[in-house]
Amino acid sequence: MRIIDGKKLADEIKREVAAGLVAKKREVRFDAVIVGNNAASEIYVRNKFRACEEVGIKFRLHRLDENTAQADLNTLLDKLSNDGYVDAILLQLPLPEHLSSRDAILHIAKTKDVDGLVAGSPFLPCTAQGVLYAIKSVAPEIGGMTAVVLGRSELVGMPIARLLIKENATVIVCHSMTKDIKKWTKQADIIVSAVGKAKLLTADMVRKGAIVIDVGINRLSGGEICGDVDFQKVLPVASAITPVPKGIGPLTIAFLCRNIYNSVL
């Protein structure tokens, strides 16, 4: 078995971005918007800030109160979209329940939508890119392979499925209404779990030699961070597997940096 080192892969991508930014000889500015005090979002934003610092992207964070009105959020996104000094925009999700992310996203300019959320955006979603990159680090050609994606969210699961289809994999998407998920995962050459349920994928659900990609991030009652995969038990079964942390998380942020760089090409 092989543990896919997402941090190492991410560092390689960030070095390429940093070199490209030095060659451009121009300041690149990335503005992120966060609403409220979601603990997980705070961690994600902090990690994005650090990555931007590492590669030389100027990062600015806009903090809005938990009770911010939809109109005020939309107005800020419109302002950033029309600001010639802002190259890239990210709206940190999820939003508080009274706000519509779908409505807000419509106010982000397509050319600045480095999270790939706006319809017609030139950018691919960062997590989906990270997942594909991790898979290809151990299986460069996946055409003809069977891939099972657990989770169908428009933010993660479905973009991953679409990228895998584009690579000519045969893709099965499982979700909360799927009967007998094990029936499908046992057939898979590649399993990607993006559900957000701790240790959902167990060893008996994995075919010997499968590639297992864990996108989930969950906090257990004792404070331990784990993914959707029962890592220690699945490890001997899989041919390759991503850990949590230091798996897909760092790759997601690295591809965000690459998308930001591509926004100024």
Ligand code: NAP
Second form
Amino acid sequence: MRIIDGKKLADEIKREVAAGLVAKKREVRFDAVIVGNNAASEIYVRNKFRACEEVGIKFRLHRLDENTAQADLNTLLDKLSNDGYVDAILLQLPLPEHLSSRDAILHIAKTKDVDGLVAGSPFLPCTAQGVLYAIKSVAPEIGGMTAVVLGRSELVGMPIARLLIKENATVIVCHSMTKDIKKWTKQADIIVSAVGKAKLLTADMVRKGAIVIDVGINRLSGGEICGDVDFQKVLPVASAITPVPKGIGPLTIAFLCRNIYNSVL
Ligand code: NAP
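I have the form predicted alone already, so could you send the form predicted together with the ligand?
Below is the entire complex, every chain and molecule, led by the chain shown above.
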């Protein structure tokens, strides 16, 4: 079995981006918007800030109050979309319950939508790119393989499924209403879990030699972070597996940097 080192892969991508940015000889500006006080979002934004600093992207954070009105959020996104100094925009999700991310996203210019959320965006969603990159680091050709994606959210599960289909994998998407998930995962050459439930994927659900990609991020009662996969038990069954932390998380941020870089090509 092989543990896929997401941090190492991410560092390689960030090094390429940093070198490309030096060659560009112009400042690249990335603006992120955060609404309210979601603790997890604070950590994600801090990690994005660090990565931008590391590769040489100028980062600006816009903080909006928990009670911000939809119209005010939309107005800020319109303003950033029309600002010639801003190359890339990210709206940190989730938003407080009274706000619609669907509505807000419509106010991000496609050419600046480095999260790949807007319909018709030229950018692929960062987590989906990270998942594909991790898989290809151990299986360069996935055409014809069977992949099972756990989770069907529009932000995470579905973009991953679409990207795997584009790579000619045969894809089965499972969700909270799927009966007998094990029946599907047992057939899979590749399993990607993007649910948000600790120890959802257990060793008996995995075919010997499968590639297991863990997108989930869960905080246990003691404060430690884990994924959706029962890592220690699945490890001997899988041919390759991503850990949490240091798996898909750093790859997602590296691909965000690459999307920002590509926004000014
Ligand atoms: P979400 O919007 O809550 O979606 C969760 C999905 O899991 C839904 O489609 C849901 O099904 C499905 N689900 C729930 N219980 C299930 C079960 N028992 N068996 C199978 N499927 C089940 O969450 P999300 O935004 O997609 O994020 C998913 C996870 O990825 C979270 O842990 C999040 O923190 C993590 N994440 C990680 C990264 C990264 O960089 N590593 C990036 C983004 C997100 P229904 O559709 O039927 O409700």
